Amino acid sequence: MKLAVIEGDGIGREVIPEAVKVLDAFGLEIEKVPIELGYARWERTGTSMSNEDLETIKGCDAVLFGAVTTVPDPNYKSVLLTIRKELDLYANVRPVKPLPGVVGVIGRSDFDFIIVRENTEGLYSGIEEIGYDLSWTKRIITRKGSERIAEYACKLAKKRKNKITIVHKSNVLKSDKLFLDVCRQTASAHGVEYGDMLVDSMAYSLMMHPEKYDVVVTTNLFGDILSDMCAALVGSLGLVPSANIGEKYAFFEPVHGSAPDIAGRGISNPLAAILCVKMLLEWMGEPRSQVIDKAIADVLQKKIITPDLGGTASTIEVGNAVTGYVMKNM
C-alpha cells in the first residue's frame, strides 16, 4: 500500500504528523510519499501543484491530507477540486457523532449520522466565467452522479438503520428534480427506507433534531456547507474528519481548513486528523482501527486537549497521548 501525505498549509503542517505517528503505532507495511502541495508551494515555486505531483499521487492508492490555503490569483485552479476530480473521489462522507465528554452547541449527545455528498459536480463543477458585470458558475447534475452517490449512501444504510435521507432545492432548482428522483428509484431497488427535505428546512432540523438522521445524501454545495454546520453539534472543527472516496482511490482530510490564524502555535486540534487515520484503516479493512475511538476517549478523559475544547495541552502533547494509548492497546 502507497500513502501519499501532504501536510499542506498552515496548520496541516502540524496536525498531519501527528496523524502520520499515529498510523505508524499500527505497524503496517504502508510506503508514505511525501508531497509538498499548496499556497507556501505557490509562493516559493509560482505553482501549487504540478502535473508530475498529480502523477505521483496517482502512483499511490490513498492520500492523507491536512490543509491549503486559497491562493490570491484569479487564474488558480483549486488543489482539491483537481485532485477530486483527477482521481474521481465522488462521494464525500463526514460522520457526525460526538465524543466523550465533548457537549456542542446543543447540548446533546444523542445523535450519529454521516453526510454523504456528492463530490465531482453540481456547483463545484468549474464550469464558470468572471467578468466586470457578469459572472457565472454552471451548475451540473447527472444520473449518472446522482446514481453512483444514492449506490454509496444506500450501501452506508445498510450497514446502519436502513434509511437515508435525500436533501435537494427541487422547488427552486429544477435540476435537483434529477438528483431527487434517481436517489429515490435507488433507494427503492436497494429496499433502503427513504424520505427527503428541502435544504434550508434541512439545515434548521439537524441543529435541533440531529438525532432523527442516520444517512444523508445530498448535492456537493448543500452538503459542504451541512457538514461544516454540523461540526458544532460535536463542539469544534477540529473533531470533524472526511474522506473522500472514489472506485480506485480514497482521500482523507480534516474538515478544519489551514486555520492561519493559529498556524505555527503548536495549539492546533490534531484529533479530526487523527480520525482521518480511523477512517483510513478503515476502508483498507483494517480491523484493529476501533482502538483510535477508545485512546482518544481516554485523552478527553485525562483532559489532554487543545485550546479549542478549553485544555492547555499543545498538538504534540495530544498526538503522544493517542500514539501511546493505541501501542499499548493493540
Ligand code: ATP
Given for the second form:
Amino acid sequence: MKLAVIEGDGIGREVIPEAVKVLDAFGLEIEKVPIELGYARWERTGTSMSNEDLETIKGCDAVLFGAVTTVPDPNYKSVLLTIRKELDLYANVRPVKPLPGVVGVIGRSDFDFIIVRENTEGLYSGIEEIGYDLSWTKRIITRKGSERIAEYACKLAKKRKNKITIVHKSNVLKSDKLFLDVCRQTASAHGVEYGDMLVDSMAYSLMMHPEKYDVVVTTNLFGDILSDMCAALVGSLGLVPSANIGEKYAFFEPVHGSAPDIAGRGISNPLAAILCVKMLLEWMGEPRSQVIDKAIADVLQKKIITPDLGGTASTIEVGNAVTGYVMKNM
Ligand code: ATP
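Shown: the form predicted alone; wanted: the form predicted in complex with the named molecule:
Then the entire complex follows, led off by the chain already shown.
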C-alpha cells in the first residue's frame, strides 16, 4: 500500500505529522510518499501542483491530505478540485458523530449520521463563464453520477440502519428531479428505506433533530454546505474528518482548512486529521481501527485538549497522547 502524504499549508503542516504518528503506531506496511502542494509551493515555484505531482499521486493507492490555502491568482485551478476530478473521487463522506464530553452548538450528543455528497458534478462542474454583466455556472446532474452516489449511500446504509434521506431542491431546480428519481429507484432496488427533504428544510431539521438521520445523500454544493454546518453540531471544525472515495483511489482530509489565523502556533487540534487515519484504516479493512476512538475518548476525558476545546495542550501533546494510547492498547 502506497500513501501520498500531502501536508499542504498552514495547520495542515501541524496536524498531518500527528496523524502520521498515529498511523505509524499500527506498524503496517505502508510506503509513505511526501508531496508538497499548495500556496507555499506556489510561492516558491510559481505552481501549486504540477503534472508530475499528479502522476505521483496516481501512483499511490490513497492520499492523506492536510489543507491548502487558496492561491491569489485569477487563473488558479483548485488543487483539491483537480485531484478529486483526476482520481474520480465521486463520493465525499463525512461522519457527524459527537465525541465523548464535547458538546456542539445545540448541546446534544444523541446523533450519529453520515453525509454522502456527490463530489464530481452539480454546481462544481467547472463549466462557467465569468463576465462583467453576466456570469453563469452550469449545474450538471447525470444519471451515472446520481446512480453511483446512490449506490454508495445504499451500501453504507445496509451496514447501518438501512435508511437513507435524499436531500435536493427539485421543486425549484429541475435538474434535481433526476437526482431524486435515481436515488429513490436505487434505494428501492437495494431494499433500503428512503425519505427525502428539500435542502432548506433539511438545514433546519439537522439543527433541530439531528437524531432522526442516518445516511444523508445529496448533490455537491448542498453536501458541501450541510457538512460544514454539521461540524458545529460536533463542536469544533478541528474534530471532523472526511473521505473522498472513488473506484480506485481514496483521499482523506480533515474538514477544516489551513486556518492561517492560528497556523504556526502549535495549537491546532489534530483530532480531525487523526480521525482521517481511522477512516483510512477502515477503508483498508484494518480491524484495529476502533482503538483510535478509544484513544480519543481517553485524551478528551483526561482533558488533553487544544484551545478550540477550551484546553491548553499543544497539537503535539494531543498527538503524542493519542499515539501513546494506541501503542499501549492495540
Ligand atoms: P482556508 O482559507 O484554508 O479555508 P479558513 O481559516 O478560511 O482557512 P478553516 O481553516 O476551515 O478556514 O478555519 C476556520 C476557523 O476555525 C479558523 O479560523 C480556526 O480558528 C478554526 N479552526 C479550523 N480548524 C481548526 C483546528 N484543527 N484546530 C483549531 N481551530 C481550528
